[in-house]
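Only one chain is included here, represented as structure tokens and corresponding to the form predicted on its own.
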Amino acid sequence: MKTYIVGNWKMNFTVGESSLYLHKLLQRIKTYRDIEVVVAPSLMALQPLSLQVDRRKIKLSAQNAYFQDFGAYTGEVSASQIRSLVDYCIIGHSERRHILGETNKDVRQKVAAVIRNGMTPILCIGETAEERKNGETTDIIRDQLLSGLSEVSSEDLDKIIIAYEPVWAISTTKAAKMATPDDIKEVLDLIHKLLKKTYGEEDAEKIPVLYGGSVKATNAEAYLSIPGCNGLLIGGASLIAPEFNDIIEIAKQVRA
């Protein structure tokens, strides 16, 4: 299985800045057969970057997509409208769940739409600090994971990526709030156990499971070395070309 290094640019960079930054990345990044590098620019930048990107080095992802393929949904962009531009689409990111109010139903419909349109959904799941404090992590992970995959057929399981993204560990520089490898391993083990119980061991092993939450070059090796971690979903560090490239190089070293 490949190692996935996914950079989520969130609502950063203008279209011009995105193009310049992608140019910097393409100059730095080497092509590795066993490392899949993915970046998720803002929606406005997807079309021009799709013409610029070297897909041997970097694949493109959308940050979101609507679950209907067409219709009277003002302001939305469907999976069918972006399928010619990207290979991946992030679905259920914690910021969409907790800031924009996306429900498990919204997420599972979007996952199905992304697969229906020939892309790979990166399904994000994770608990808040309050849920963790109250001992609800297992229930939250189970509900978000199994609901998000509930409209996916067994034939399409190899088209899914799961990203564990604890909300309490995102965008933090405070050591007390950083997720430790032991914290992450506990939940990754739970995710793998749920997948195997639901789909069987053979099918479950087709699904990559990533970690995302304040990932930096200084902690990437520790996270990538966790058994069952197949890659990283990176926010702020993906906006800094040297650091993002360092993480890719670290991934290659861990794979060696």
Ligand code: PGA
Second form
Amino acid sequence: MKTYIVGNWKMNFTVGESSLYLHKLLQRIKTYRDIEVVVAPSLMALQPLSLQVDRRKIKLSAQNAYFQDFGAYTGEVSASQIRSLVDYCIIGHSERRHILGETNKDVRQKVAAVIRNGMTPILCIGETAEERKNGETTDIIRDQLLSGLSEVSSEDLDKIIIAYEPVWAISTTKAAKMATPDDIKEVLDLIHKLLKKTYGEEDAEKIPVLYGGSVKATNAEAYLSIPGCNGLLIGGASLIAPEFNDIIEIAKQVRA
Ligand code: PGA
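What I would like now is the form predicted together with this ligand, since the data block earlier showed the form predicted on its own; can you produce it?
Whole complex next, starting from this chain.
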């Protein structure tokens, strides 16, 4: 299985800055057959970046997409409208769930819409600090994972990616708040176990499971070395082209 290094730019960079960043990254980046590099710019930048990008080096992802294809949904942009621009689409990021009120039902419909439109959803799941404190991590992960995938047919299981992002470990610089490899391994094991139980060993093994939450060049090696971790979803550190490129190089070394 490939290792996925995905940069989530969130609501950062103007269109011009996005293009400049991509230019810098394309100059630096080396292509490795076993590493899939993906960046998720803002929706505004997807059209120009789709013309600029060299897809052999970097794939594009959207950060969200609506599940209806067309219609009276003011302000939304559908999976069918972005399908020619991107290969991937992040769905159910915790900021969408917790700040923008996205429900498991929305997430499930969006995952299905992204697959229906020929892209790969990167389904994000993860518990909040409160849920973890209350011992609810297993239930939350199970609910978010299985409901997120409930409209995915078994033939489409090779078209999805799961990203475990504990909400409490996102965007922190405090060492005490960062997830340790042991914390992460426990949940990655749970995710792999749930996938195997639901879809059978053979199909479950096709599904990459990534980790995300304050990944930096300094901790990428430790996270990528966790058994069952098939890549990284990176926010803040992906905004710095040299650091993002360093993480790609670390992935190459860890997988060598
Ligand atoms: P972070 O963001 O790397 O800045 O913690 C990760 C994410 O939210 O996808």
